[in-house]
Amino acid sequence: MTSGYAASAATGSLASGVGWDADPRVPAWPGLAPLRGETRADVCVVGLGGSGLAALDELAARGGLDVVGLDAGRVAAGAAGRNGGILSCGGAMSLSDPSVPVESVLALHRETARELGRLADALGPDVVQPTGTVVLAGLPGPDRDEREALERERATADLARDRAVREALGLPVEDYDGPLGHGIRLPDNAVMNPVRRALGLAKRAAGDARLHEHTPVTAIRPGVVETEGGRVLADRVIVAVDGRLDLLLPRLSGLVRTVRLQMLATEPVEPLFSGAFSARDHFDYGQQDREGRLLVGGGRDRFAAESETAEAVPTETVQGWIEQVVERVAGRPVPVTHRWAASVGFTDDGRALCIEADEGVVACGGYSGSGNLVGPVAARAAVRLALDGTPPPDYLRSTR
């Protein structure tokens, strides 16, 4: 059977582009000057996504800091406008993981909520939305063959600890049954359009920093960041890059490694579901947004080999899986308008980095594919360790 990504591709009438960025703020954005020449700070930020802009606000907050951020391309061009826009309190750390200490799993899930609330205040229910997500076993509607049967029951084994763990911990749970099948709702989580959220931050945080676009960096040094239009010399260099942050930084190439996950958006379709969806484990996921449009992504586990790369291109056979989760959601096929791809950051247990790289240089990342929230949440520890010397907490290392 002929895939859609291969009927279109065929055709040519698969439009380009991120999904997200069909938003009419997109085309409103007057963009910011690349860097040229020589300038000095007393901080440089590496990273205009979630995180890198969570750390200007953190260092805005603190005042009388010259401060200069830089991205490689436009604002939100890269994860940071390529992902499901959900807002997971928590990240991707495992409540099941006996390793992982109680008082770190509430930690992490009280400072993510209070970014969460940060958010919303700033930009409020245009942009963010508290649906709350729903959690699922396996894919609506019947498994087609043993090995979905067989996730499914694994599945729903974890949901079951998971809920308990929650209940045990306080954590806000319920039971969801409903158009989607069986499952949790996680209710202290929210949905946005991840454009929207880093197009507003920026334009809160050009007020307090002087913000470059289209500035990639080539290379970083204590106190220096050469860049291929100029350079910035620091006191302090924060680099809040998620995927790539191996390449960036090859000293951290064993604790993060860059992954590909890919996305679609289909055209509107009638009123589905409320707020975000996530089965299998968390492979698969996705929202329906204000317009009927869904968001869907997923599918790295069935392609895992073709997954493990730091090129940000969609491919055949993961589109192919994920019009496949499509249609269990939909009930049917439904017309793709876009698809893209973006490369994240990976930890082996799911805890984000906040690290020392070299002397004044702090890197954060590693989001394992939750950043929305615990991105923020790293880059503000990021800032305290640059500037204070505070050792971030224990939610935030990498132990394995």
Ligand SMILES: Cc1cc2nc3c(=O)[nH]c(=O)nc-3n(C[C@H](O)[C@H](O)[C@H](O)COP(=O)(O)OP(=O)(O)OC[C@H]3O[C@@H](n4cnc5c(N)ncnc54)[C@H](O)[C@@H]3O)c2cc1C
Given for the second form:
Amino acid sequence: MTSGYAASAATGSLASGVGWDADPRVPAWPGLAPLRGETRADVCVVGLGGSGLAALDELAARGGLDVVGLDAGRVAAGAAGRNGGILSCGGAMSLSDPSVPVESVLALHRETARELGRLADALGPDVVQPTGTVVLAGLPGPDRDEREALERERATADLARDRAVREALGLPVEDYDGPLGHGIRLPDNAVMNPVRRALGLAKRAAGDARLHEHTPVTAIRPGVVETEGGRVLADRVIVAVDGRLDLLLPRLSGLVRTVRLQMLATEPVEPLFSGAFSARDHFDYGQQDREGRLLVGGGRDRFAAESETAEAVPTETVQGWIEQVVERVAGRPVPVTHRWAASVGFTDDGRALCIEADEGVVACGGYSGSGNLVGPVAARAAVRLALDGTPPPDYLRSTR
Ligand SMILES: Cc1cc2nc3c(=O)[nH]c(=O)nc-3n(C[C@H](O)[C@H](O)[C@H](O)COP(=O)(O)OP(=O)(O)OC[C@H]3O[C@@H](n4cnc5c(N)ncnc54)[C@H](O)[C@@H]3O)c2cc1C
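What I would like now is the form predicted in complex with the named molecule, since the data block earlier showed the form predicted on its own; can you produce it?
First the chain shown before, then all remaining chains and molecules of the complex.
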């Protein structure tokens, strides 16, 4: 089904819009003028999500560069402003995939943890909370059918393996036994409000670079970025777009594909858990914010055909699934206030991409649903590749 979501059967309410955008910082954001006409720059960054904003930070740290940054919509109009807000050290790369060298797992873990530290230092506890996250084999409560019971059995074994690998590698991990059930707790993970992160970083970046919102890029060639209302002539171009990267740079379509993920937000409820959870191989996930709202997503595996699309509107079936996840977490149905979807980039091996797509044009993306920290790590590597010719580390070299 590809139609937009109409009404919630469980709540009877009509809900749309991005839950995070209820934050007062969103209407207070002054906005950035669209690019009109032609301009020159040393570097043009396409995409002002978490990754593009990290690229701008890396470029500013070098000093003396004339940098232009562009986004098709508002800052973090894509997944970077619409996600679960889970800051997961290590990202989506498998810990037990034998084809991934242990050194890569550790290096990515180290770099993402460093990125988390940077973010916490830059934006403080108002944006980033070091709560840790809980990983569950299955959703809270008894299994509802045989499929769920089998999934839980397999996921329990996977979690035990994951726990053992983490311990062997010296990565922090604990048992979790709490209101959500049993699982593991990853104490070095954190949660954030993604819109606050993006607007906070953009405010800082605007002091060092010329930033333009509502400036869709229509074509990228070596030295030239064409936009709807103008163009940027730039020696180097960094494309920091996760979802729809294959549409913007079709030559990458064999390496990365666009997938739709969905979430909803509820009215505030009493405190249920702290930080964030993920369950069923991370297919379902969510956090409870300080106001008590539940911001929950999931269901991609249950409705796989609906997810393989570049459309970014919520659908009835997936939203129905997420309502069920909320019900399991809260112990009852909770009125839904917002429903939304966004595009992300997936690779077949779960490794991100950082690649020279054309002469002087470096692209990063393909974070397989876990780009809040890996994206910025990849974007910094993209800057090094574009400006110094430094090859990216192998955890950023998806080959499948
Ligand atoms: C529902 C959902 C839940 C998620 N939950 C989590 C989570 O909890 N933890 C986690 O780590 N990851 C999560 N992710 C994944 C994560 O959000 C992304 O991997 C990450 O935000 C990617 O950031 P980015 O800056 O690389 O790309 P994007 O967020 O895709 O940003 C790219 C920017 O480029 C702009 N853009 C796109 N095309 C053009 C164009 N042609 N011209 C100009 N600008 C353009 C977009 O408007 C956008 O602002 C989730 C994603 C979704 C959708």
